[in-house]
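The chain below stands alone, shown as structure tokens; this is the form predicted alone.
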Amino acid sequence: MIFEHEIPEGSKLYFADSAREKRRIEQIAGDLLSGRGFLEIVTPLFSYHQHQSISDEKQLIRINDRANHSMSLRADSTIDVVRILGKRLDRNTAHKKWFYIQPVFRYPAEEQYQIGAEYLDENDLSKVLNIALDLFEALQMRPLLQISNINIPKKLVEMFDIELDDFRHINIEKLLALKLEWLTKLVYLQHLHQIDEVIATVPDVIKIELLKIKEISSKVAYDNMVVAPLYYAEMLYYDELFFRIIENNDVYASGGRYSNATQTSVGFAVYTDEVLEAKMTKGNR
């Protein structure tokens, strides 16, 4: 029996102080991004192409349109923003910097509010990473920044008898069992001052990818930072440099560099619900 006051598990309800704080977070983000030259876009709630946005199509909430074409509720904003700007609005605007403040939806009834920014035709990830850090500074938060390169686990899979799932589940025993000094150093690489020592020992294909981490790290003035070269998350569009902004087990934001057929772009998403919960919890202590 479902009572009248019940809401579906995974749905969000904000009221009074939490609703006001959520709106404040979004206002701060909107003002900051607008001040950096980003324009706002609100994409349709329904999409025909969300299967290209997430790795597990079972997470999509599917429906049909009047012509019985399959569509789904928006499960991710990045791909739709890029597609709409490139295919539908290309004759109306040449602007490259866009932000959105809107929810996404996953099966069966999960809502997630997000604040995101996309910088189209831009290769330098630090240009949005520093904006994300500035946003957390404006929110008076200083979580941990983790910088990774998804290409490194992929290269190691090609080199050794291991699988990407080993990285996804942090199964480092397989790597340590290979008893390679350079690989052991790579496993334990965490701090920026260690990068040069590790770069000097790794194969060239890994060195190239580590240098990308070093380069972007040098463009970030943030002292609460680590590198995680073996971190891997299955992403359909972030395919190289990747960052997360985290605190304990909570992920507040993530972003990276991604490519499609015609352009390379950079972007990030802030997970508003997690940020709001942290702010409200801290405020109630």
Second form
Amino acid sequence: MIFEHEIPEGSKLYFADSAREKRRIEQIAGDLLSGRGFLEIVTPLFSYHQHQSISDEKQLIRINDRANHSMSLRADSTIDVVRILGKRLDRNTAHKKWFYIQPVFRYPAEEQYQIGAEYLDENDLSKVLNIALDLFEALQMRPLLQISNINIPKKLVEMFDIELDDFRHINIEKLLALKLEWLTKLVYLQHLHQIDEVIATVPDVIKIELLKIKEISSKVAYDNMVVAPLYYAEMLYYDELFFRIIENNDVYASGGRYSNATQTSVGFAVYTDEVLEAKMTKGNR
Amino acid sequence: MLTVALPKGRIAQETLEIFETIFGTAFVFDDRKLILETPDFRFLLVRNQDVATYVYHQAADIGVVGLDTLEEQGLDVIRLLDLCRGRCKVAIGMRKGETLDLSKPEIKVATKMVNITKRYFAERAVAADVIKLYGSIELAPLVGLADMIVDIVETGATMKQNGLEVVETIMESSTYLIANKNSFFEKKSEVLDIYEKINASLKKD
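Next up, the form predicted in complex with its partner chain, please; the one we just looked at was the form predicted alone.
Now the complete complex, all chains and molecules, led by this one.
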């Protein structure tokens, strides 16, 4: 039985104070991104291409068009933003910095409002990371910044008899059991001031990737930060440096570097619902 | 400051003893209190099945829970260390003299541990009808409710007393130190410090 006032599990309802706060967060983000030279894009709710990029098709809410071609509701904004800008707008604009403020939808009724920024043809992740941090400062929040590099777990998998799943589940017993001093140091690495000592001991293939973490960290003036070189999560497209902005077990934002056939870009997404919940809870306290 | 979720009963006692050995101070919950505050730790006393939930939602940074419960719940938490305590196994029990025949077209299994059971039979491509019970599992085969049970076995005495015997072990279990994923990165030095101390204390044993 469905009650008259019931809304599907996973869907979002904001009204009065929460709706106003959501609008305020989006307004602050929009103003900040516009001020940094980003143009706004609103992509279609319906997409033909999401299934090409989202590996777990079960997450898509699928429907068919008039010719019975498969379509789905937008489950990820970056995919369509990059594709549309790359293929279609290319002829009309050479602009590289774009932002969107729109929700994504996952099966069966998961709604998630996002604020995202994509800097196309740009290799330096710090250019968008600093904007994300400025946004949280504008929102008067100081969550934890985690910087990781997906290449480090991938290279360790090539070097040892360990699997990516061991990193996904942070199976440190297995890593420590290898009894390698540099690997143990890598497990313990948490703060930027420790990184040089670790860099000095690791093999060159890992050193290259750790230096990337050090380099981006040095471009960020933010002290609530950890480096997590062994963090691994299955991600849609990030292929090197990436970051998460977290607090109270919630991920407020994540971003990273990604590549398609023709270009490397950087971008991030803020998860508005989590940020809003934190702001509203803090307000209530 | 780390928050530690402990299951009520024997495991909480054993874990507090480990902490007492490490820090050389007594950790005792006041009568009926569910929170114990110390300068470096806040201990929470929760139901065994709720430990991983507290840790998953970061109401606790770390916790101690049986591997069987972790496997059953499937929550995404870090398994830091096998504490080698509370050893038991999850096993299939049948009436004495009966043998496990997975080729039967329909198998009825009674259990508290629905997910572990479903996974075990699914991996063997067996269509099992899993019946969830909350207690007195051993009764099910005796009254024809199920062909077999999947249950926790420590010594096997309870099964034996009820005319059942273990025909197959699904998994071995012991208690694990677990951690919340975000806590691990946020408070890594504290988490790894307690990991090291417990590990050293276990090795001494």
